[in-house]
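There is one chain below, alone, in structure tokens, taken in the form predicted alone.
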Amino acid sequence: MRTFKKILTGGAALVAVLAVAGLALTHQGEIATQASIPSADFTPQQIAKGKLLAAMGDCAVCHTAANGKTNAGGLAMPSPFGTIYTSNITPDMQTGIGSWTYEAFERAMRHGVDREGQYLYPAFPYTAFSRVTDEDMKDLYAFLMSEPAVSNEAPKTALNFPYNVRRGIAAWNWLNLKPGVVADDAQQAPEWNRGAYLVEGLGHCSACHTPRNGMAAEKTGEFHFAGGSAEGWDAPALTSKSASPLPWTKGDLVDYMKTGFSERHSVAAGPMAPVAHGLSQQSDADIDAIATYLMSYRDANAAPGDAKALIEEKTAKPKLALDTEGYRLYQGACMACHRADPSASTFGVRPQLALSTSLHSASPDNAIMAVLEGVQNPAHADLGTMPAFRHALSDAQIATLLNTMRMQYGVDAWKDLPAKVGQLRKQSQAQH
């Protein structure tokens, strides 16, 4: 008896000891605030670059509610441990970062702290963030805080246990986090490396398109660029292994960073619309510098194809009957813009239906939410909208209007398709 309450209170011991020593590990001490934002040691130069730093990071894009004010938070972000509000932003120097040191923006972009010493979830990619060079880091700063302040109080994240315990993300940091400036690679082009630089940092592509594992961490090797999701829809691979029917070319790239559409393949649409957004500020140089690193996750030997020949083939024949109620819901809600003979378009753009990678993916997640939001802001004005039918077609009437589609274009039709129109409705309506 004695010898077993003396294991207990050793093993006990043993347990404060290492709780101890993992809270002092795992403490990040309170950087003191500024009592005022030093706007006369920002340029006009750096303030300028750093606006198209911020749009190339996408920075509005998350920390920007809907119908809120730019970048003062308290959008919804879900995920498999709970919900993740996005923080104020803005200069405010009560509920935003006005009160920040560059010391301390620079910790949470490079380490995931804040300035209080709290961990942030990773939600926020300063695993891409924290590769960004001092220089970029600084003009990104003075641009932030150069911009009008917002009194906002964003909704503060409180996830379950475990996951509310921040300090445990030390232990995902050790793992996952790998900071350091991205680096050239002697064996490529100025061009590629530049683009490398801003895919891998700023840009943080991998964040939305590349898998994660059981940890919520970016999956590696192979799996680089190979297809995520971001809020609700697929963010397609950015390699050989994407299922668009014609193969990417860098001018097909060039086009949808600069215009948000591509005839080859189609606009964008959900997350990827204000991304494109802010990708077509970047300068000619840079867009084609992104194109040429991400075209070198594909086979550089690949055909592009004919894309007319393609909408020919695919659309030449009805593959069922005319009288089919997926035909039936095809001429009255998709044809008269998405027909094969684009003259009765009227305006914007109307994507051919048989080039799209949603209606040719494994997962008809992207095809689905595409049905049901519509493109209600897109990327650019002149491409023009596309209304919703959440309210106009049941769950039933969407996968057959899909599945037919499918079927005409030569794909096999997705399983239990009402079912998953059905679950995306529940989650994309909850969601406005």
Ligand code: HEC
The other form holds:
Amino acid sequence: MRTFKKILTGGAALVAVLAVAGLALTHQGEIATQASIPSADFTPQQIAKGKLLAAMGDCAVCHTAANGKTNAGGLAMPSPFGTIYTSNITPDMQTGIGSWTYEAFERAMRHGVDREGQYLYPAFPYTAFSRVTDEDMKDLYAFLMSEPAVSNEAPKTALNFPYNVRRGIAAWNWLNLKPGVVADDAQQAPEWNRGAYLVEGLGHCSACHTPRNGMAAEKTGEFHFAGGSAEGWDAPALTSKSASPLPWTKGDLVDYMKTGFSERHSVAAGPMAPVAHGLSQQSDADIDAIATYLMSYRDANAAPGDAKALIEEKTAKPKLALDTEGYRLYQGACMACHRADPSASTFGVRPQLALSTSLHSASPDNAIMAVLEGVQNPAHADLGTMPAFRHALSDAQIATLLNTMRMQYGVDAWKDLPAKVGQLRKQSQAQH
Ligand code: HEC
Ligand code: HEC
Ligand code: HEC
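Return the form predicted together with the named molecule of this protein as a structure block, the form predicted alone having already been given.
Full complex below, order starting with the chain above.
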């Protein structure tokens, strides 16, 4: 997880600064425990709303270990300095957050400080969660506290010095945490403001889609949504800088969020798959609002372009000799599923790779990761899965295959590709 690595590298410099500056000001008190959960205070409406909010915030995506119980924690987030484990956020009294009052929960979400007063690592996206309204925060609490309590002691996070000095995070917060609910922009329609609230708050879209500075904080201004990274994947630009062959229309965004697939682009794979799954549970009005807000980062008047004509243009005529190794690899390994005529497919969707951002981006990461790992956990089961080619194709073969596809689609070959495939192969292997 390069993002966390960066967060931690940035943290190191700050820890050093803080050691000099003194830490007295960063002390946070402990908040007393509650002996029981105030269930009587929660209405069924609140709990139902909280459930949707939790899906929007992807709580279970991070707080559930592979084959573990929902929200019982223990998902390992690897970094070169050690592993950060997510916490048990079920209402178990001993191992979860059952003993946390609303006040303690709110402090964690808004300020990144746990009940005992310890600073939490910003791998937990509290910089975005801090921007949620009181009402939504209370509904989230009501939902989490009404879920089954699971007794599970999540492994302790024990990073090496200086990353283990949690108080160092106080300085990072001081510079990078801007608490306060997402403010309405009076110039914009209510729908746009609703979208901004969801995207910048619980949705934490920018945690992945915005590049980070040397301190591992999200860059601002023109860099907002200009493209970031997550777990070896590239989270593409959501702005007009997007490498997508066809411009994203509002309708495309709605399709992608509701189904995990846009016919004019591609699927939500990798770390975007569980995000898209959470989005698909939201109301039509909220999905529309998110799309409206995101469209304001693009030229909304751009001509949508014709998908069919573009596929034809990119694939009809071979650009290289037919017995080129890359073509043979494509025919053998990919074409059966990713053929140009999707009507011939019966199992799930078949993304048209000629339209996929992954094959047209400056970064080869997503195309490589998709080939190495396949798509085992799609956003929705009916999209179908793709097999992993990790054991079937060598680094050189994957590189030849992908660069041949690039040439066929009319984009420049990626540089040093075999080495890059090797690097991602190692990195993603370590995560398994
Ligand atoms: C990108 C991954 C990620 C997402 C998404 C996420 N969390 Fe977390 N969360 C973490 C990590 C990692 C920690 C532990 C940080 C640490 O140990 O310093 C954490 C810690 C917490 C804590 C503190 C628990 C404790 O015992 O200290 C709470 C409360 C929490 N998360 C609630 C939530 C809620 C509610 C959501 C959904 C709205 C959510 N988280 C979504 C990664 C995530
Ligand atoms: C955990 C990291 C992460 C979060 C959080 C995240 N994304 Fe993504 N997103 C990705 C990755 C990685 C991809 C590339 C997926 C692929 O190529 O299959 C992606 C792809 C996309 C795309 C397609 C872009 C293209 O040109 O193909 C859209 C649209 C998108 N995300 C919207 C969102 C929205 C809206 C949110 C917030 C609600 C969000 N994302 C939150 C990681 C993330
Ligand atoms: C057995 C069918 C099958 C084969 C063979 C196959 N794919 Fe896929 N591929 C899929 C399906 C289905 C998806 C969509 C998965 C999902 O998200 O549900 C997909 C998704 C992808 C994506 C992700 C798209 C994106 O924009 O992020 C890429 C890239 C990709 N395939 C490339 C390839 C390449 C290159 C090959 C040949 C080495 C290949 N596929 C072979 C079925 C297949």
